[in-house]
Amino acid sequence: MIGIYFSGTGNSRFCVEYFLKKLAPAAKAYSIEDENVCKELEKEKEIVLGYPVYYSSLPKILQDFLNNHAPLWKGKKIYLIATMGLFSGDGTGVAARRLKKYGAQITGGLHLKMPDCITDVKLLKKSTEENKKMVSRAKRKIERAAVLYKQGKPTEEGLNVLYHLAGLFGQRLYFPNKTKSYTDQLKIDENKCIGCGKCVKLCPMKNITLKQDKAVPGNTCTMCYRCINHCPKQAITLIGKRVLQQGTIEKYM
């Protein structure tokens, strides 16, 4: 067994690693950005796949990863973990339907509420203490899920038709194009930017470059908010106009 994940601020990575720790301590987890991830996928039959949910859909970077490596999923047994800040609907289901087309067997699904990575929308912000409690609740849920998996009764959150309808009518119908393509809406305030290059190194899409000691965004942002949460000058925004509260999983442990 191995874990595979895509993670913007560390939530999905943490959840996959914690699940493996409780289920199969010797198992390792790999980011889809790891150059060895496909080689490791080829070796293993049992996979735990974790990722965040955006607008009840998969991040575009993960969609592309699943599609571009379609032959690797044939015959795999995959347990899905979806993380979200507020609402997921069929967070695991959106990946399950795609993976089944590629010949995978879905062994279960788990939905976990985690601190929201969107730092520039006031409505989504919670206090540090609230986020710490949220992570503690997620850990307990993961522990229960690991026990059930060992007992041969894995959780199946997000996988039936009711979840599918919840995801469809909850968000996807109202935001149909949000994750169908990458976005060019990432904004970097050149007056705040100090040209440290941190965002350039962190971006999973290589969507940010340095020009004349200033960070410049491209048009292939996957909305992971990684750069926004790590920028030391809070110079980067995406949905909102200013950064309200930065945070990564380490802050809430």
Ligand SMILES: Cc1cc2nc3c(=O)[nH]c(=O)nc-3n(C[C@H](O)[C@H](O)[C@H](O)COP(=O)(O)O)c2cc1C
Contents of the next structure:
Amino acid sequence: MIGIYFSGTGNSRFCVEYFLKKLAPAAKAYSIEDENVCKELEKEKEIVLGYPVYYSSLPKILQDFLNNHAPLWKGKKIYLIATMGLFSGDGTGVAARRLKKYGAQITGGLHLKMPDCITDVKLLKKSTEENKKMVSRAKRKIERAAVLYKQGKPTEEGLNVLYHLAGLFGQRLYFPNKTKSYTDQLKIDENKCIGCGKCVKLCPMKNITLKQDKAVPGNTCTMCYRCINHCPKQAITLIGKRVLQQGTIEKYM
Ligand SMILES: Cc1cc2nc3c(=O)[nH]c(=O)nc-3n(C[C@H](O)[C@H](O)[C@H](O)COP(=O)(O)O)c2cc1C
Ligand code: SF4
Ligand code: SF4
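Okay, that was the form predicted alone. Show me the form predicted together with this ligand next.
Entire complex below, previous chain first.
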């Protein structure tokens, strides 16, 4: 068994690693950003795939990874873990449908509520204590899911037609184009930026460059919020206008 994930701010990585720890402690997890991920994937038949849900859809970077490696999925048995701030409907279902088209068998699905990573929007903001409790609840849910998987009765959250309808009518119909392509909407306040280069190093899309000691965004942002949550000067925004509360999974452990 192997774990793979895309994770902007660490939630999905944490959930995949914790699930593997409870189910198959020798199994390793790889980010889709890891240069060895395809080589490792080819060797394994049983896969746990984790990712965050964006507008009840997949992050564009993950869509491209699944599509660009379509032959890799044939014959694989894949358990899906979708993380979200509140609601996704069919968070696992969106990947399941795509992977089935490529010949994979979906063995189950798990939905986990985790701290919201949208640093510059107030809507789902919780205190650090509340976020810690949320992570504890997710851990307990993962533990139960691992037991069920071992018993041959894996959870099937997000996979049936009712979840599909919930995802469609709950969100996707209202945000049809949000994750269809990469965005050019990332903003960096040059008055706040000190040119430390942290965002440049962290971006999975190499979407930020340094020019004359100032960070400059490009047009291939996958909206992962990693740079925004890490910038020491709170200079980066995407959906909102002001950074309200930075945090990554390490803060809630
Ligand atoms: C652009 C964007 C869209 C999101 N859309 C949703 C959503 O539709 N429903 C939801 O519950 N959470 C949503 N979230 C919250 C993330 O899914 C959640 O915080 C996730 O656990 C982040 O995982 P990560 O740390 O692995 O990146 C969204 C986050 C981002 C950045
Ligand atoms: S992390 Fe923030 S301060 Fe550092 S280069 Fe990027 S935008 Fe500028
Ligand atoms: S620019 Fe920031 S939010 Fe966009 S993909 Fe890169 S790290 Fe993620």
